[in-house]
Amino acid sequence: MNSLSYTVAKEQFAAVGVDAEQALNALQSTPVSMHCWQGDDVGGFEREGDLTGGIQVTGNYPGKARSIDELRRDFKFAQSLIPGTKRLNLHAIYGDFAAGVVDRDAIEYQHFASWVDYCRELGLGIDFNPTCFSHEKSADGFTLSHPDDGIRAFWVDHCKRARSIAARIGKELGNPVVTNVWIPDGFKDTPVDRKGYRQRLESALDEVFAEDLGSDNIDAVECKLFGIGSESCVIGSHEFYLGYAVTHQKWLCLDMGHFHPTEQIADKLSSVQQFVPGVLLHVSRGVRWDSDHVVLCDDSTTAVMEELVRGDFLPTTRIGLDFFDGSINRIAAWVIGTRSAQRSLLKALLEPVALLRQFERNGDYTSRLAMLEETKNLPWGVVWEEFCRRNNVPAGAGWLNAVKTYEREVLSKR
């Protein structure tokens, strides 16, 4: 791409009232939190074992990261091919347990201090998650809502420690950490005492969040419609967590794969953002179910990003990724998914929102619809190429050659 084409593109956007430079600056300043678990199929470094809790990774593509060093090397390479500002999203099972594995109710900041050093070197912020699945104390599908007081207390302690670790990470990096609580609790078949489980969950969450950790930690709670093994009832439903988040002023996590296929998160944003302090987005792609396919620059993703821009919600939204595909090169999945999310956001930032709002206020829905369609032909791809150029990463598919080389020289030897 040459500079002249970007100059022409800027003029075309300016003709409909869009400042391309302003869009580029907004995209640069909006971080995307890349999830560590794409690199090793949600394995972590605690112990060997199968995934449980409604989580399933399909595929066995060669080259999966087998250690913390391999995962860090892969992630560093992946993020070098992605423009813009990034963060690293960690699950508690990804601690540095070189000195010995501890159970989840005993994790401490020291198990994540080397991650802080790693991210400081790369200029990345960190987000954090307690890991309430794939453990013997979650084997029956329940954690914070468990009828057994001892098991429930174990998971309360784990979540407390996760929050404390996150606050310390945020302080060390001078960058607040979003700590997202998701649990797999639910029933495969129709339950009788939904109320009892949800009362226990509410009480457990009150314990988890009892300590005020200050501004270095941002608490979020994540809802879900159903999961594998919890098809009939998820205790932490959308209604439950929305009510909890509003009542206790916690951030609400909306995962694009956690709703009915006909539901659109984009439509929910302008409602929930009126009542909660912020929204954590988990950008994913469910195909018929919460299958966590690699994110694409498709209608669903673009619709969510458009709503963030149209509603001026970017300041109160954190964008994170949550997919895991073991059927393709895992580094390529990171790159495809992250760049696709960024492209969708750029398209939204280049939309003539002011002009469209004016049409809508005037009741000129004909012009609104016409302009929405005509602006689809504006050269947003040229602006994306300029964004990549400024960030010193390949604009087109050139990154794929780098991944293939890495696969040949590094991944194939694992």
Given for the second form:
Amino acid sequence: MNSLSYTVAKEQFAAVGVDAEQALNALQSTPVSMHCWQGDDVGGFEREGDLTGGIQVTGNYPGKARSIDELRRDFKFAQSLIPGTKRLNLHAIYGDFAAGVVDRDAIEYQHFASWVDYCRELGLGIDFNPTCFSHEKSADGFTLSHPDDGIRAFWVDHCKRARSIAARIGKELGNPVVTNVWIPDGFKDTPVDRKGYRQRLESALDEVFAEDLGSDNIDAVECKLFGIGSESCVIGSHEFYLGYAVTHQKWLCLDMGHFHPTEQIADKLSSVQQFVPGVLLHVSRGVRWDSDHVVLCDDSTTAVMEELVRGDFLPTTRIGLDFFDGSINRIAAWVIGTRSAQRSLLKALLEPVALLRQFERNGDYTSRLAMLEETKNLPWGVVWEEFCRRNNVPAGAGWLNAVKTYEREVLSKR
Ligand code: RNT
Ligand code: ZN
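Please show me the structure of the same protein in the form predicted together with L-rhamnitol, now that we have looked at it in the form predicted on its own.
Next comes the full complex, this chain leading.
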């Protein structure tokens, strides 16, 4: 039975032409891909060592997952506090190397088979990423654009293997995997041969993508403006990958932290979606730089979700999360970020788009602005509570008590 407050809220939305039930169904069927790397500060299980590649996790909150079993336990718990459809986003360094660690150019499906069992049990799809950082062969900052033929070939092999592992995972689960290629390549200071690096990157990508793997794998490429140590030039820039994705009909990954600090990706979606087959989102929150803070239900996240709904882009978009905060409880970070992305999407799904569009078409920008403001008061929070109730997860901060108990009983003993 619906709650009384939901019944009232539903009527309020109906009065502006919005079907709350339809919004709930759309939210239920839109997966959010939760990144495994929030659980252990992008460490992985392949080797000890620093995180390199121009990305950084700050904070040393106790209780970080130290093994594949700990990460699996933490992730299983985190996703149980989140409503709706979830996926698990894996990086290649998170393989199951119990039988022995192999180098990146030798990873195989068998290293990920136990993740497939794990996700099958939890009813989750999987997404995948080659790991082109935190390795001695990327220590000088270059991978697929490296001037050394041998090093470039190593990373080409790694990315090829990642793609075929992903295709096999997609086949096993009957659920296509998005494989996202992000490389750190870039210069701290002004280069003189940008062209050479970009030409090498293009041909390396051509090699990586040469094999047709069918529909179990979806390729995406992720652009970036700057990183720590690559402030002056990133080889895989927005223009580079937009051009590559359009030419080769790959999905483009847009990370919210990968542009100028005040530049928003919401405005890019309707342009990019006209020319590429799909968009992978890395929902993140940059604070002053690509800091990968925990996602909030804030204006920029909501603006992105609004564009997805307004443009009817949900069928050709995969929503993935990409943040890593080691300064707070990492499980809480997952829960806060994922639920905030979903709440932003729900707000967008409850927007009276038809009405607003009509105002706009009539040139009545006064009414458009007035309604955009007035709808902020509509009781979307009540619809969110109903969504949580139907999914058997705590609606309000009730999940926090569960996380605190887990912290006491599990994390504090690590
Ligand atoms: C780095 C990119 C990339 C990574 C992950 C770990 O700037 O955003 O997506 O965060 O692959
Ligand atoms: Zn990203």
